[in-house]
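The chain that follows stands alone, in the form predicted alone, written as structure tokens.
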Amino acid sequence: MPDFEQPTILMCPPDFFGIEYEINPWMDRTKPSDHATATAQWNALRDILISIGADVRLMEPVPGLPDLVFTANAGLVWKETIYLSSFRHAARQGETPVDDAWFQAAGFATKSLPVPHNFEGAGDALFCGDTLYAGYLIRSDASAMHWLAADMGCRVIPLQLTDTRFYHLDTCFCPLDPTSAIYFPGAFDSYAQQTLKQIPRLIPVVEAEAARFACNAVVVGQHVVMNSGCPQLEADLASHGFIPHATPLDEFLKSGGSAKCLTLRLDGEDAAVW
């Protein structure tokens, strides 16, 4: 069983990161990522996380798996178990055996969802309090989320995503603590928008900043780490007592990822109440 004494985050260096296929609207093989810049941006993100008290653990990058860098998609951590992702697109399915091996070596129990469920981990499944908010339709299946909730014995609220730019829940929704979250309303259908309003403190993000993946943020205590270029959200977070940290992550935005995508909290998210 893993033992964590401080906030612990899994990352994977971008040694083999690149735009090698197109599975979301952000990816364009004619607009490649610059390796040196991506590496510098990844290093800066890691250094910020360490500076605010996180213990960063590393997964070994693997040639031919450019999106392994997005560790949030490895699975959903719940106590000492990780529910491994079952990726919709074949281009990412090779990541799962690598993730499985890493988590077993780290002391986690690994579980897979029954076939044919599609499920893309903490990209689409986020706790706010004791409720699992679950994005579905574009990458993950609603049925997968119901199976997960039944297996964990928790409440789940499926949220339909309607804008392919925001293909994972963590691109448009980020719990901050058990009663607070940020979100981009335009990414959700009307029912999901109404359902989210049950969260006591719900902070909307404007579209221009949502398109910079402002919601794809990493929360460590009162610290919120996000892509640069989101001044309105930074001001809103500060007004609610949070401490924003902006860092450029544009090379990863080319692949449809940002700060949250590049990280997976191993000890439990600050917003989660298990």
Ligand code: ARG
Second form
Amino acid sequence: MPDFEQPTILMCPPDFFGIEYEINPWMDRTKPSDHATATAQWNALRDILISIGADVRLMEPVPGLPDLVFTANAGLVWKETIYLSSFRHAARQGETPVDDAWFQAAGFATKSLPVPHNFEGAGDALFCGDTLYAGYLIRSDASAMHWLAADMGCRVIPLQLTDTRFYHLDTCFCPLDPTSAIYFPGAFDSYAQQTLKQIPRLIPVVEAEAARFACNAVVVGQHVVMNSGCPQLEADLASHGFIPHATPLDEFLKSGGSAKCLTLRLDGEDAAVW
Ligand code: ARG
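Form predicted alone already given; the form predicted in complex with the named molecule follows:
Expanding to the full complex; the earlier chain stays at the top.
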């Protein structure tokens, strides 16, 4: 059984990261990422996370799996269990055996969803308080979220994603603590927008900053780490008592990912009440 003494985050170095296929509107093989810049940006993110008190664990990168760097998609961590992803696109399906092996070695119970549900882990499933907020349609299936909630015995709120630029829930929604979250309203259908309003402190993000992946933030206590170029959100977070940290992650935006996608919290998110 894993035992964590401090906030613990899984990352995977970008040794084999690249834009090798196109499975979201951000990816364009004619606009490759620069390896040296991506490595420097990833190192800077890791160093910030360590400086704000996180223990960063590493998964070994694997050639031919350029998106393994996005550890948020390994699965959903819940107590000592990880519900492994079942990727929609074949290009990423080879990641799951690698994730399975890592989590087993780390002492987690690994569980897979029954076929035929697609599910992309913490990219689409985020706890705020005792409720699992679950993005569906573009990558994960709503049926996967109901299966998960039944297995965990928790309340689930499925949220329909409507804008392919924000294809994972973690690109447009980020719980900050059990009663607070940031979100980009335009990424959700009107019912989901209405439902999200039950979160007591819901901070909207403007479209220009959402398109810089402002919502794809990593929360460690009061600290919120995100891509640079989102000054409005930084100011809003500071006015609510959070401490924003901005760091450039443009090389990963070319793949449709940013700070949060590059991490997976192993000891439970600060916003989660299990
Ligand atoms: N290129 C990856 C994909 O399209 C990016 C994944 C970003 N991860 C996330 N949790 N939003 O699947």
